[in-house]
Every structure is written in structure tokens, then in C-alpha cells.
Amino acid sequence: MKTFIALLFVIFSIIGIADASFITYEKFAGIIPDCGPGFDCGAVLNSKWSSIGPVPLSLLGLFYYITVFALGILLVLEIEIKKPMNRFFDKIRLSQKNILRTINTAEALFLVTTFGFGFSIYLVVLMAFVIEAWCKYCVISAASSTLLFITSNIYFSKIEKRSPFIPKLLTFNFLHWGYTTIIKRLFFLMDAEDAHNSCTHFGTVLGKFSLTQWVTKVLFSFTNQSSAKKLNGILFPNPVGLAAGFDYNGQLTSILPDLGMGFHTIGTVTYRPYEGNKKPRLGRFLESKSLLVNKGLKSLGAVIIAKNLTGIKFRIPTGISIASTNTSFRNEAEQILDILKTFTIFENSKVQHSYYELNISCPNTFGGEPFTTPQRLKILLSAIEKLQIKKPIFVKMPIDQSKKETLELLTVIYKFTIAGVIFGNLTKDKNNPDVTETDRKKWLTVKGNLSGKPTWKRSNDLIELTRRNFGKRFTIIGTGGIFSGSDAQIKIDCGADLIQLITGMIFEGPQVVGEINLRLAQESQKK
């Protein structure tokens, strides 16, 4: 019995792997397969779905049924000879725990299949939602991969006759090695913009079918109660959260609970539709860990977004963020009236936030002033207290001002009914030491601010003095260069009392995020 079901890992992988050879040779040749009556194999296998930048997503399936044959072969010579051949896998690093562990074969599969499981839905959605079209071949991919899902299921139960569940550390490394040497860099030879909105996209798709919901949620998701947080009211189930600037438009609400986010800030929403800065608006500086931003405040506008997000339940608390449309003023009442409309049309919805932030300082705006003076802050807020907004107000903060300028804007702050500050914005500071030179060199030739590594230092520096200065007083949360666990709590224990990444997703992957509520977890159980 044991032997035969190891060998159903043989049988299902070279099904895999005859189908998805013969479709990648199709691919190639630029052939389209006679699917026969009902299917459409044309639209499915010339959509931009069907590749990731130049490579077939078949060539991708080929090598994943590769992987399961070769395993299948290993587990079956196991049990033949009763002695583990698992050497392959002694050399796999838990970089929280910074140990070694050995992962047996029959873990390796049950690892391999759950992502082929969920990536296979993924196709399946897409097929069935987006495209609109069926593939034979790729409904036969779909039905291996599901069928060797179920096989590691069973193989766990009933023959080890113990739970097929995985300890979350191991997953999440397996799922970082697999975005690392993979998928990221088939994103990174696509454009930026481009690979952002496939990224989007994909989430969207996700974030529509229960399934894919819980496939999402095992593979990336930890929780733990001890992590939740009440801060003005709002309870955060854990402290890390999707900062603005990446779902500009509130798309992504549904997916992100499951990737085990615990709040979300859409975003930043500008009154007047704006359709972003000239191309490029994103780039990216692999040596010094950032990305080049250039969007402008890219938005579909106050009345567009407000009524798309209507009638959505968050499941985790979610957030506005607001700031003057990118476009010429007359005046300054005129800016702020601009920022008040959206404040206004928030309040006015049935939209269920939790909460406000209030962008003063986006560097990539050519319309208006940034709200970063003393002066010009206070009209600002003493504008917006008048409308006696009842929801948490947050204010993102510049990074590259001096601790001086930095402490007479929080001495404004301070006078209002604000709660809390974020730290920070994008750097523009060309003369920042972790960029490197030959980046260095390269942004002095395009547009945009710098994210990630470049800010980590001046925002740590920032919520340090913050806290310091103004004891409990302001609700801190720090973004800026947090790339894994320990980044994380660095940032916490310089006084943030949440977190926001971008930029450490698309470098890391998206696994980052559970792997960040794990070390927050095992670290506040030592306390």
C-alpha cells in the first residue's frame, strides 16, 4: 500500500509531464493544438497569461512535474530499501531560527504539490473568469497537479498517519527560495509598471473564489493570537501592513487577509482623477534594494474609488490615504479644498474604513506645495479639524528632513486630533550613502524617489525621535526598508507600533509577510 501510493506520485507526474512537453513544443513552434469542440486552446495559449515575460508558463509546469517524478522515484526507493536518501535537502537554511533542517522526501512533496495545487487554481480562474476560454491540455495539467495534491494528502494521513501540516518556518523558506530563484527574476525581466500590474491583477483574480482564498492563507499566512493590537480604537489582528502606493485603487481587499496582512492602506486617493507621471513611473535598484517611483499619485479618483469600495466588508482594518490631486493650483485654499472634497466624500460614503492618512509630503508631485512646513501644516489641519472627521487621522511624514524640521512639524501635529505619524515617505536625497554609486549614477538620470533600503536608516532614526520626544502621545508606524522578521522588529524596537512594507514584497517575496508575524510572534513570547 505504502509503495503503491508513492508510486501514484510517478504515474500523475509523467501525465504532467507528457502534457506539458507537448504543449510547450507547441508553444514553440507556434502551433496551436486541435483542442476539439468546447475548447478554445488559440485564446488560452496566446493570451498574455500564458507566459511569464519570455517563458512559457508550460516549460514552467514541465519542470515542476520534473521535480515530482524525481521525488516520486526517491520516496519509492525509500521504502524499497528502508533507508531515507533524503541528502539532497540537508543543506536547507531556517533563517529565523538560523539552523539547520533536514526535510525529508516525503515533506519535499508535499511542499512541491501544494504550490503546483495552488498555482494550478490560479490557471483554472483565470481560464474560467479572465480569458473565458478552456484549454484541453491545461484542464489535463490542472487535474495532475490537483491529483498529486491529494496523493501527498493521503500519503501523510494515511501511511505516516500523521497531519500533512508543515511547519510554517519551513514553508515559508521553501516558498522565498521558490520567489528568489524563480518567479522573481521572470518578474524582474518584465517592465516594473508592467510587473506591478500583473501582480495586482493576480491578486484580484484571487481574491474573488474561496478556494483560492485558503490556498492563499495555508501557503502564506500565520496567526497568532498574542499578536493583535488595539490601538485608537482599532483592533489590528497582527502589526504589519500593505502600505499606500500599492493598490492604488482598493483591489487587492479581499486577497490580503489571506496573505496575512493586518491592515491596509488604499491609496493615495486624490480628488480628481489622475492617470500618473509620464513613463517610466517604476524602476528598479537591485544593488541598493529600492525601487525608483515615479506614479505621480496615480489615482481613479475620490467618486470612482468610494463607490467601488462601497459594500465590501474589510476583514481587516483598511485606510484611506489622501492628498491633493497632481495637478496646478491657484491658490493654496484651492489645494486644500482639493484635499477637504476627498476627506469629505470618504465621510459621506457607506465605505467601511477604519481610517485616514494624510500624505503631506509625496515627493513625485509637480502641482501644489507639499503641506512640510510648519506654517503651511497648520492651516492645513486647522482646515481639516473643522470637519470633525470621527475616524483615526494618520500623517505620512517626510524622511528626508532634519530631526529640528522633524520635531516643529510634530509640535503642530501635536496641537490637533491626530493620532498617530508615519515614518516615511520616499527619499529624494541623491547624496543618501546606501544608495550605490552605480545606482547613484542611474538616478541622476531619471524621474522619481527611492524606496526600501534607502529609507530604513532615517526612518528608524525619525520614529526613535519621535517616541522619545513625544512619549505615547502619536500612534507610530514605521515603513521604510523592512525586508524579513528581524527588520521588522528593529523597526518595533525603535517604537513603531505597526509596520507597512512594499518594496521588501517584490524584493523577498510575498511569504515575507508571515515570515515577519512569526518572528513577531516567537519574539513576544520571550518577553
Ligand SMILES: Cc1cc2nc3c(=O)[nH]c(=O)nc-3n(C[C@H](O)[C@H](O)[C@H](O)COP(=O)(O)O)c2cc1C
The other form holds:
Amino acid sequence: MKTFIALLFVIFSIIGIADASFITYEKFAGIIPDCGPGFDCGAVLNSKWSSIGPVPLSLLGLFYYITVFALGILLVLEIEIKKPMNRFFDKIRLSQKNILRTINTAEALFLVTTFGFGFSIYLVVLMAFVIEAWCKYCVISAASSTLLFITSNIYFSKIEKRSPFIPKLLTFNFLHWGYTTIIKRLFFLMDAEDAHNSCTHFGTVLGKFSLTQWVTKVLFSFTNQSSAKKLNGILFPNPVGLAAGFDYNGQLTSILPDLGMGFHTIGTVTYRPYEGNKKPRLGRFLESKSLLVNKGLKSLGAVIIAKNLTGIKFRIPTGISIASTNTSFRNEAEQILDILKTFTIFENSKVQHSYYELNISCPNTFGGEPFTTPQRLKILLSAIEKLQIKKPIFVKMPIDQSKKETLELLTVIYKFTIAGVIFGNLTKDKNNPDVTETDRKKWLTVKGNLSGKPTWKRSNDLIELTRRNFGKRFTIIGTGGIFSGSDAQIKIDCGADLIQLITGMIFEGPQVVGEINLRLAQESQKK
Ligand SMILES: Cc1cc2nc3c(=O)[nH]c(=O)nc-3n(C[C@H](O)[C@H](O)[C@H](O)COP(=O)(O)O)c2cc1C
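To test you: the structure above is the form predicted alone. What is the structure of the form predicted together with this ligand?
Complete assembly follows, chain above in first position.
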């Protein structure tokens, strides 16, 4: 199968070579080939578009097909001769390294055929709309380059079962540049909450149509079969997820898989609807690479959200984050009942979610964080345990507690059927050393707590602490300040099984999800 697909490069490029040689010969000989009815080769081949300066496009096409042919032969040799002629193969790899640096033959083919396909689209558009005539031989060439492009895509999806590293990296670099130099600047001129709402709206629209989903996938997603992980009975296609707080109402379920996300948390959802704290409730601390959050668990309420999500077939594992409604309660029992009601609504619903997050650590709520003492957490978890929930529950942990306090909470959680912990939520520590002095001064004058880089170190320390003290007992989801592939790798090295993010995506662009997956795949290949 592998050799067969590699041979297709050779076969389609031979068709291209024959076609391009013929047109080039005719062009230099000054002959206009007879194209047959419906075609007008003269109009196309004599047009000003048919050459770049003195060089006919057909000659460039010929070079293109010869390159693909040579790379195709090299790929077939690499596949076939690898074992019996190891030294020969090494030599090929060596020369390949010298010429194309770190790129391998399949990736070189992917790059070249993508370029060829893009150029063919340009020529077809020219014939259709500018010259308004068709040349039979140019159509054959466009068909060959389309087949070559399809072949290189099939080679990666079916044989290598991953996206090609170098071409994807180039695409991500380009998208990163476009995002940080244009889109982010425009977004950051807008009010932070309006920008967030626009992103959600735009994502919802992209998720509505197969074409926009496909384009998003081609541009942003990096797939690698070996990145899949089965944890607590859930198969995560990759370890990178969207953290709670971006998609409050589950509007992005159709587009996040195409963005390359491996899982997705909706919410935090509360039993009763809450319109959120007073605006402005979202800000940016650019120097500290952080967002100031004071949303206060804005939610449409569990009943409406469960109704909206019913019938949706999630393409990636999707979780529901649950906390108590942001209001005052007469007593602890009433507050626990409020949380239990949300669990019960989702348990009795037909929503096809895979897991729950129990958010005990939202710092922007009416009563603070009532369940972050061991005694109260124990009472809450005992009540939840009685619901006999089968789906895994992950507890979203605070990050500002001391290591001793965190270990005490973990010791409580350990005794219940809780699948894992998430480190962690926002920081409310005004002495956090990762907040710059300018931002700290601003912070002292406004309400809210911080995401992003100020949460990075603290969450890493607590992930390490948990792994060291509890071994494999908990699945650990690392959240906080992940802005790049190397940040994600550090979280995993600290002990995280999965990672989640929000702020990194806003500061670096949505392609960061693919970049992280690419980096993790490269790391796992090294091992
Ligand atoms: C705008 C915003 C809203 C958030 N809302 C929630 C929430 O409702 N529930 C929750 O558990 N965490 C919430 N968080 C915290 C994030 O899930 C995450 O734990 C934190 O931001 C650290 O990750 P990051 O640095 O990648 O953003 C929110 C974060 C942001 C930035």
C-alpha cells in the first residue's frame, strides 16, 4: 500500500512531464496545438499570462513535474530499499539532509505538490474568468497537479497517520504572524468581552458549514494518531483541550474538533441562570500576559444548556463544568443542593457528554470559594457520591493555596470516586510574583482575578506535588499559562496527562492548538 501510493507520485508526474514537455516544445516551435472542440489553446497559450518574462509557464511546469518525479522515485526507494540496502538508504538520507535540511522526502513532496496545486487553481481561475478560454493541455496539467496534491494528503493521512511536520509548521508560523500582526491588534482595540463574544459568534458560524469546517481543519488542525490517549474510559484524540470559561453555553462544539482540539469543557454551568457580574468584567494585562476575569459564573442555567446540547453528537470528548449558582444561599446544604441539581439535570438528560468538572475554585463568586476547606469539600463530595455518577468527575482546583493545604484537599478527594484534578483556576494572589508592577497597581484598583502567565508556575508546582504524592491515582489536567508547544511539554513533564488552555490562544492565536499538538508529537517521536 505504502509503495503503491508512493508510485502514484511517479505515475501522475509522468503524465505531467509528458503534457508540459509537449506544450513547451510547441511554444518554442511557435506551433499552436489543435485543442479540439470547446477549447481555444491559442487564446490561452498566446496570452500575456502564458509566460513570466521570457520563460513559458509550461517550462516551469516541466521543472515542477520533474522535481515531483525525482522525489517520488526517492520515496519509493526509501520505502523499498530501506532494509536490504541500509547504507544506500543512509546515503540518500544524508544527501537529502544536505539539500533539504531537516525535511524528509514525503514532506518535501507535500510542500511541492501543495504549491503546484495552488498554482493550478490560479491558472484555472485565469482561464475561466480572465482569458475566458480553455486549453486542453493546461486542464490536463491542472488535473495532474490536483491528483498529486490528493496523493500527498492521502500519504500522510493513511500511511503516516499524521499531518506533515514541516509544512504544518510553516503554515502555523504564517498563521501566527497573521494573527499577532493583524487580527490580535484589531481584537485588542475592542472591549475584551466584545472580542470574546465576536470570537464565539465567528466560531459558531464556522461550525455551521462543512466547507468552513474543512478549511479550518486544513489550516489549523494537526493530527497524529499516536497522540490519542485513553484515560478513565474516554478516548482523547489528542491531549489539548479548551478550558472552562471560553464556551459558556456550548456553542463551539462543531468547530473545536476542526481547530484540532482533543477535548472541550462547556461552562461553568450553574443551576440557575445568572447574567454575570457588573461590566466591565473582562480585561487584559498585556505586560503580564494575562486576562483579568470577573465574570462571576455567567450562565444560561443548567436546564436551558442541557436542552440546547441535547441531540448534539460531540466529535471530541466534551465535559460539563459545574459550580453553585452565583448568589447567596441560606446555608451550606442549600448551596450543595444547587450543585446536585445541575448534576442531576445532566445525568437525566440525553446530552452525550463524557465527563464533568466540579469547579470548587471560581474566585469571582458571591461567597468566595466555599468548598476549598477539607471539611466542606468532604461534605460536598459525599453528597455528589450519593448520585452514583458513572462519568468521570475532575475537580477544578484553586492554585493560591499552600502546598500543605492542597495536599489536605487532595487527601479528601482521594477517598471519593473522583477521576482526577485540574490545576488549576485563576490566581487571586495580589502578591503573585509573575504580575508586573504596573499591572499589579492596576489590579489593586479593579475587581477580578488573573489567568495566563501568572498562573503558570503555581499550577506546575501543584501538578508536580500531586504526581509525586499520589502517583497515578489521579488523572491530572494541567491548565494555566500555556502559550506554546514547549509550555505544554513542560506541563506534561511536571506530570499532567492532558492540558487545557484559554489565554494562550487569545495572545498567540488559535493555531497554537495545532502547534502544541505538533510539538508534542515530535517529542513523542524522539522517545
Ligand atoms: C475569560 C475566562 C473565564 C473563565 N471562566 C471559568 C469558568 O467559568 N470556570 C472555570 O472553571 N474556569 C474558568 N476560567 C479559568 C480557566 O479555565 C483556566 O483555569 C485559567 O484561565 C488558566 O488557564 P489559561 O492561562 O490557559 O487561561 C476562566 C478563564 C478565563 C480567561
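As the structure is a prediction and not an experimental result, all values here were calculated from the model. Between two forms, the rigid core is the largest collection of C-alphas that superpose within 1.5 Å. Positions refer to the first chain, counted from 1.
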Yes/no, E132 Cα shift of 2 Å or more between the two forms with rigid core fixed: yes
